[in-house]
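Shown next as structure tokens: one chain only, the form predicted on its own.
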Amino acid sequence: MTTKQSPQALNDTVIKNGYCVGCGACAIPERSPFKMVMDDYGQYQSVLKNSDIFATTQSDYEKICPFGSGALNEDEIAKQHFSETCKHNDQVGYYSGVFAGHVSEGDFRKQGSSGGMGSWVLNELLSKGLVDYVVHVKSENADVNLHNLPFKYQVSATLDETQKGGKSRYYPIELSEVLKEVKNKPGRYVVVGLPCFIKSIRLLQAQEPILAERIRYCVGLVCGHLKSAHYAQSLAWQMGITPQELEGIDFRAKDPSQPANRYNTYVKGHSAEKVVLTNQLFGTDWGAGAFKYKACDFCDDVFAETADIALGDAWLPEYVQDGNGTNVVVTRNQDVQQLITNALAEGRLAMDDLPVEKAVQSQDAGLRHRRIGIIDRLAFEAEAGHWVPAKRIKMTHRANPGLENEKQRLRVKMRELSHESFNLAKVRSDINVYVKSMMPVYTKYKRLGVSLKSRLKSKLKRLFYGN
């Protein structure tokens, strides 16, 4: 009785409570009562669509769902996969290898958006014969250059194929037509995604043996949050072309003469191309948060802890000046250890060994929002009597003082205001009318940011020098 009621469930904790990532696993067995949908704020969302839900599916969608309260947490996931022979950290998760740097051979590191492994790596599992498919998001028609919108999820086969998902993609997609496309193509398969869609894999491997079986890795990228379609959108009406002409976007065009944290975004419209500095363009401050999914804020997974790979930047001082882009990668299977240990004793790819600490270092303000800045997050919806996903960080852990509780509520006010202000903006035809009701909002949360910064030097020096 309980696993039929799951449907149901899941839509009044989850969905109704605005925790759907948009991953598309609950869509995905078969006759599953939840569809996907683009909403009005620009997020893939699922939608309860069959009312006879106890007749439709003997699924648990609870325990498919990365945010369901049947699911289980990504240490139990890992450790099911991986503590045989990997090493633990609370950060991380579980590793075999850790490293920086970038592929050497071809054009991997010019073409993506950082040093290459991550197309490196699909190439190498083809071309090893590991594999036969690729799973990864590109542009809908694959005819068309790397720019063009709009983005999903797609099967590729070859090289040339699995290339044009290069590069990142600041962009909604779901995963529930191509693992439906899965399911009905007998092959092995690699699926890239972002640890919360890795997650939901491996949650709907439990559940359906021809995915388990199917799908062979699973390659995860380090994530700070999922953005809407109305990010693209903005940052091109920014650059004078309007959400209605908007046809393609690069969001890291690489400037190998800057350090790689100052790169372009191009934008193609019907009749112009434009490049601007990133951070030149209004909301483009990761931290603050315009146009996450609230999901995000109630995720605590950076390094796509289930996943076989995580990849990532090496936002390190020893490689951030290197603009043509370096990796930070984060190993727990043994055969793709076994590609990258290849490929550097013969010299195709440029990588350093990394104590673990130094891969928490490369992202330590996104490790610092999703585990620690949480807590308060979490408080601010209990406070407010809402259903609250289980996380692994407990409920009775105290929240942050002061300051940085308030930062945290300015995060969460800009990532709401930010969806409704642009919805108005394009009603009235004004990229103004988004920029100037989210300017005071993120002028105050700067000025906190210097505050915080000021008393942590105050602290430091009384720490090491005495009052």
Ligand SMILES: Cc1cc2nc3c(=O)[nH]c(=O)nc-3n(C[C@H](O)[C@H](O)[C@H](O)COP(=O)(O)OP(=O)(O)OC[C@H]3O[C@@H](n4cnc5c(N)ncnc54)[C@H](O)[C@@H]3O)c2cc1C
Given for the second form:
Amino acid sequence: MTTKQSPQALNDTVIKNGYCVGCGACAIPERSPFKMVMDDYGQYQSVLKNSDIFATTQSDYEKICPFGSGALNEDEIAKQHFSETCKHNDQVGYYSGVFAGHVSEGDFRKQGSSGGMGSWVLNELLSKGLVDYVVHVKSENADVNLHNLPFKYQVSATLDETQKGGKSRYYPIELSEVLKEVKNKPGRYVVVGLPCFIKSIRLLQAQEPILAERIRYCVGLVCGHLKSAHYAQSLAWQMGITPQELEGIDFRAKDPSQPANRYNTYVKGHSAEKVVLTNQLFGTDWGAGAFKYKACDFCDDVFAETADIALGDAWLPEYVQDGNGTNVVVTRNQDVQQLITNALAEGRLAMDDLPVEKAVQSQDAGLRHRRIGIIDRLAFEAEAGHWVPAKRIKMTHRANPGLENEKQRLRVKMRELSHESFNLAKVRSDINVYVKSMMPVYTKYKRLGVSLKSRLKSKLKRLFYGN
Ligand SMILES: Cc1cc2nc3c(=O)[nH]c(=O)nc-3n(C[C@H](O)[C@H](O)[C@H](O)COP(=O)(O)OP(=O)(O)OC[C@H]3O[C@@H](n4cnc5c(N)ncnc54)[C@H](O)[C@@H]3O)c2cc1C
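Please supply the corresponding structure for the form predicted together with the named molecule (the preceding block corresponds to the form predicted on its own).
Whole complex next, starting from this chain.
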């Protein structure tokens, strides 16, 4: 047992080096010396509040943190849960079923960001009596307006309450408050979360039997990365609503007449509401990674590999034209798989079976960033003599060649610059401070993308036609 050293060690490695993803797991154990705070960048971060408590805490914090040195990795956790019933794919993790489709019943699809499966699975587990409570992310004021800020993890006990928690919230959230509620209130729960958050839950369950007993299912979201609160503010500000005025946001307002990837951003201020096509707003290119948590650049789990089911967008040519939204779905748990099979037979879901390679294809860009680009990003940190979290990738892998390596440098630069320049923009009350700081780096990054593409084309030409 490493009780005394463990909080300090976590603080000196993960937290001090910027790898805290703000999940809140370390603040959950009894007498935890950690608390969650929103930092100046608009990200939840763990803070070591009191070293006197070390003597009384019983938890091993390095084993709870998803980036902690003592934590099992995603493969090791997933193997314990799914290896007996599932097949395995390198990029997707374990899987029993792989689908693309949407919910046909009710308003799930209309009210969801993609095909509506997120809220549907939670509802189905509740209505079929497999859980008593749903732990999900919704507006604190969902009764007034579903999109009102702030969004936070909450417990729902009815189908009506669950349905108010639809939509992807590209916004900081943390688990410590809600999981303390779970510990205090007996019952069976399902939790929805990003890959690293679900990993935290699995790690917590290994140390806290009460959470192992109560959290019966984990629903994972496929993940590109998590954004700070300033991402929402930056979008609204470009639409004429200042950070002080911003009351609510829908990051994924659908336009069924357009392809699924041409969605809108809806914002609500004190006295106005606005809707703009998202890709017309600066900073919405996910590859560029504005307002990304640093930790996300050091996570290699795209398909929420430790969750019972993973849900994302089917970014595939066959489905992207449908602006109503289509999910990619990976099942790993037999109960969840059965719910889907039954609902398909009853016509409540419309799903196609997918070869697992298609699921991989649907997240091509995210996987390249997380699984290939990570080699360079780890190398940058190691070169600078910084501590890095242990990853599944072996550091004996060679760094990527020239332009790819440069692309990763520019992505890191944009991540850092977005946080800093937006704070300066706030001080100067001028959104252009942020846009103008970012633009030269972003332009360079886009030019590099063009060079990389044309190199790839020439390579393919040579391959197929010779010379
Ligand atoms: C930060 C983030 C990054 C993502 N990146 C990708 C990606 O790169 N590729 C991809 O295909 N899909 C990604 N997704 C998932 C995608 O946006 C949809 O959430 C997913 O397809 C489910 O859509 P749906 O219509 O089925 O769910 P809905 O019916 O809209 O339900 C969504 C569920 O997710 C919960 N939720 C919303 N925001 C959060 C959050 N921040 N943390 C935890 N739970 C939340 C809601 O409470 C709700 O239960 C991301 C989601 C988030 C939040």
